[in-house]
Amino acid sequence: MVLSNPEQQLHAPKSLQVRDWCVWYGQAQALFDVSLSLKEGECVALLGRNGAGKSTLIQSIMGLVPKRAGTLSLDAQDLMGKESFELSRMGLGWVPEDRRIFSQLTVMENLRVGFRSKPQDSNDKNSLGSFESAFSNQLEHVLTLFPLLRALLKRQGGHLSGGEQQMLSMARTLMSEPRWILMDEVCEGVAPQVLESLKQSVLKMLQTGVCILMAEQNIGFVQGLCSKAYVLERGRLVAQGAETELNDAHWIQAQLKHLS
């Protein structure tokens, strides 16, 4: 749809767009003409079994895979050629599949590593005080989303359970105040009894206006979170569905061949 006037464009929701996306590892092609979009306020599921290309897609959007082709844009701004740190500054956050927490650092220290001060903070004559105040405010915000971490702030990352480590990885990403978050297999290695708490934290994140692209195999986890889903198989998009399909047992049954 073409917007009819500048005022409509001004108030249109921002979107992260991937079009005709191809990725290679050396000479081997891993993704084939993948196209998807994530609009402001959405949570979108990227479904598929191990090896389908979900992690490759997430990592390539973040600029972590060198050989790519296609178009990548945020609110019509071309992102191709941007380094990962530039994408982070533009509001893209990444929760990696392997979490990448610092096992020898405490939860508090891991969260401090994730915090990034704004440019105006560094120009303030009382920059240290301004930095600490901004850090404390963001820390409090993040801990309201992940309340289980509050009692673990002095515990080393390596002494956390799988679920606690996943929460820490997500919380650390949020410390940089991203508006768009790419999550890779958040259910991996998380005990079933912890998943509901994790899901509630994601729901709270969405209520703050964060937008999420969630690569996942656990279709039960994305139900009630995501407004639409894309299904990957061997590097190609083979299906997509809206929220109604995600809650339709027949649609889910039809996708199981791509998920199991």
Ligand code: ATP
The other form holds:
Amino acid sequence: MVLSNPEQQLHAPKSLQVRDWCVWYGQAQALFDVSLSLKEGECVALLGRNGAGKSTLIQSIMGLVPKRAGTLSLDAQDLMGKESFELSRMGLGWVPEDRRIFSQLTVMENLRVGFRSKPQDSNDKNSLGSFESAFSNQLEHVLTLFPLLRALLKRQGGHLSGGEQQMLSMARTLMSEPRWILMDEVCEGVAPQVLESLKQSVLKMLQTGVCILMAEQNIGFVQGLCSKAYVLERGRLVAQGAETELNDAHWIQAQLKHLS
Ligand code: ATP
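Having displayed the form predicted on its own, please output the structure of the form predicted in complex with ligand ATP.
All chains and molecules follow, beginning with the one already shown.
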């Protein structure tokens, strides 16, 4: 439901809502009537094997797949028709599956690309100094979430390991201070010994109050992070579980047929 009355909007619980969502690539339909929600403070898993439609869902929410139908709202505000840059300004962040690191740029330069100054920073009389100080503050905040990046600030993006690149991709997204983060398979290509560090970073991110929709195939990674899970198969939601189910061996066993 999209609320048009400002009074209603003020008191509505903050949430990202997707309803009856259908997406097409040309004539081929990739998502069929998908409905899900992400409430303030939540971390929600979107599970499914390769080709299930996880990236399509995330990219279409970000406005990157044009042919779509259904309802999309954030904090009860209609998002249909908004451009990707507007969604970003409204607090949506995207961690793409392929990371999109600038390999010729250093870690610091990649993080700078992700930073967006707020209007008050550029209105300031001393706007360059203000921009730099806002950047430094945000950089410090992000480095507390991804401490391993601190020693790598001068290294080129192309010279990082898969896990380090993934941390950089997540950190770069955080430089724009998103409240709602759509993460696409952050475990992919990350060495098992680095996954625990990545999980700790996500836990710390959650403690700062961000909300995360996490597309994943790795159930072990989402356990302990997510309070809800949706399972996608061939573009349709086929199951849904709460935190109890995510930690229940029988439920997981039943979902494996959709994941492997
Ligand atoms: P993966 O982990 O492999 O990315 P996924 O769950 O994210 O899997 P999608 O990439 O969203 O799945 O793919 C869903 C369906 O849409 C698949 O059938 C895929 O072939 C198709 N598809 C994805 N991108 C495109 C595209 N750009 N053009 C046409 N079809 C596409």
